[in-house]
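This document opens with one chain alone, in structure tokens, the form predicted on its own.
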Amino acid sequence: MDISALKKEFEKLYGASQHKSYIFFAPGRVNLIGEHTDYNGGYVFPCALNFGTYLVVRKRDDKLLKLASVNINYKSVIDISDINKKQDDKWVNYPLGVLNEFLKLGIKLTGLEMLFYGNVPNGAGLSSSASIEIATAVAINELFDAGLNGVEIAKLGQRAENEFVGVNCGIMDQFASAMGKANSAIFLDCITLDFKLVPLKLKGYKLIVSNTNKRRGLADSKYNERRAECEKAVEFIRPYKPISFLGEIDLEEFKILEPKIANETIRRRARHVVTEIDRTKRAVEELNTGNIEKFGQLMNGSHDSLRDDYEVTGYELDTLVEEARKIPGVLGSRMTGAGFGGCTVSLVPENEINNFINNVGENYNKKTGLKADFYIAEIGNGAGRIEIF
């Protein structure tokens, strides 16, 4: 759907009004390397994709949030009272959660009407939910004047996400949302936030997403229970160095510490996490200095470890990654976000794409009787208004 026809379908859905209308724009994510290591103090390295949500909103002069899904047969319309009550319907929870953030700020709303309008595959975790939470709340930070610049909007998604919807999640993908710069990566370090922009010159390759199509709900996967794995691999290093977060072990220390966690399982989870941090910083460097051959490497050691030592993969992500490993050429390949389903991102030949897509494509098929989409990723800008009409 285009911006023409989105607006029309705002009008069609509200009518009507003396009050201006804003589309506002946030992308999902990608992430390039750096898995289960946000919510550990660790790196991570994504960048915003040139897909993601779309806002249209304008005000009220009572106090009715309507709520309307361009994807989703559903409309809503709740009492700005009950914003802080979640709902039944799961997406709904997202912008809610965001608008629950802004009235504990202080920000004293209106009414609204806001319809969305996502092309990025649900579930497909590439972030169709955090870039809910972040076109949401650029529209109201603007719309109310509340002041909050880039990294405080990612914050607050965050809040929202893991408050109010109930997702222990980091802080990655709401920032690579809010912050992102077009053909670039940011090298996001999740304890300061301190991060940098580099480059990606890919130098004859493309980023290929490969969808596995299998359905998977963050809040529902395993994703809180490694979360409470690696907070128990704290608990066996303190004793021996103060820590808060497996982040804040090197390689080094941890071959030293590793022998203290009595938890075979709860080892792996841990090594998984320092070596990925050790990967992301290691792939950084590589790709600065133009090693984009090291880079593909590093990149199928963290998918490696995400099956074998924290178990995040499954058979759709591991078929279209010994897939994609298979094509000439391919440099990497990998499992991107929380697993369980969802994607990979294949470091491709520009020559060898349809080949690519065509063969990946016809044994991912055989293997699981499942049909994979595939993107060539464009990395594009952070979230923004586009529009007022």
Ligand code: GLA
Second form
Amino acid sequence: MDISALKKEFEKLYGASQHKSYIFFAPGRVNLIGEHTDYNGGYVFPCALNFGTYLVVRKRDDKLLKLASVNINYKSVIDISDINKKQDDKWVNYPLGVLNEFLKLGIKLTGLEMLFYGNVPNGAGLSSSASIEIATAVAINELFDAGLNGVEIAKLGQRAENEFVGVNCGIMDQFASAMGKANSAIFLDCITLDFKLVPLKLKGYKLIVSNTNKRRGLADSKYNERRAECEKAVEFIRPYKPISFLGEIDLEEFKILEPKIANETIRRRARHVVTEIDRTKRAVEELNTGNIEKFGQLMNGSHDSLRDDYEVTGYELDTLVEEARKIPGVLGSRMTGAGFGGCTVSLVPENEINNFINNVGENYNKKTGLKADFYIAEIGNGAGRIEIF
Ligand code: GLA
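Any chance you could show the form predicted in complex with the ligand after that form predicted on its own?
First the chain shown before, then all remaining chains and molecules of the complex.
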């Protein structure tokens, strides 16, 4: 759906008003490397995509909140005094959680008319939910002069997801959606939130996002389980080094501390985190010096560690990666996002893209019975306003 069709849909749904209408956009993201490191106090390296969530919004004079989605043909009316009540329809809790956070900041909200439209494939691990949160947050920030900057908006979106939706995610997705820059990836320290924008100079290569189209059934509970395992690893290490996060240990120290983790599974989880943080730092250095072959090898190392030590891949993701790596000239391929289904990201020579899509698609289908989707990643800007009408 294009912008003019979306505006028409909004007018059809809500009619005329004396208030101005606004359109905001917040992107989904793809993470290039640094997986399951954000909540461990490590580094991530995501970029914003050029697809995401559009929000058309307008104030009302009363206290009614009208929400609708083009994607799922959803409509509801909620009184502002009920914003803090979680709803049965899962997606609506993303905007409600955000509105609730603004109320907590003391922002006096009026009623609103909101229409959402998203073109991020749903449940594919490309942060469709963060893009709904951030689209809502930039809109409310502007309409009610809340004065938050991009980093504060990202943090507010994360709080909404942790506290209202109940998913214990890290800061990566909301940060990428709020702070992304076209043709750059964000090298983010997840403790200090210091970041550098790194230009993505891929010299004849493209990033191809491949969607397993596998439903991510248990993703949320498995995600929370991994977080708990990392906390256990910290407990094992604490008698020897007073850390709060695994991200405070480097590779050298880990060699010494690893035997102190008495449980084999927990030890492997910790090993993934420590080695992944190291790979992420090295990957950024390699990209900065133009060594994309090395960057690709580190992507491969990341996937293998997520498969063997962190165990968040599964047959579909592993098959997509395995098939991708067979295509001539592919420099690296790995899962991206939380895992348990979702997408991979691969570094593919421009002249092999058609071959990649055809062959990987066909072999994946033969092995899994599923049809993969492929997107050539275009790296876009973070969230913002598109139009007032
Ligand atoms: C999800 C979470 C992020 C991050 C990734 C794994 O996308 O929302 O915070 O933890 O998984 O890297």
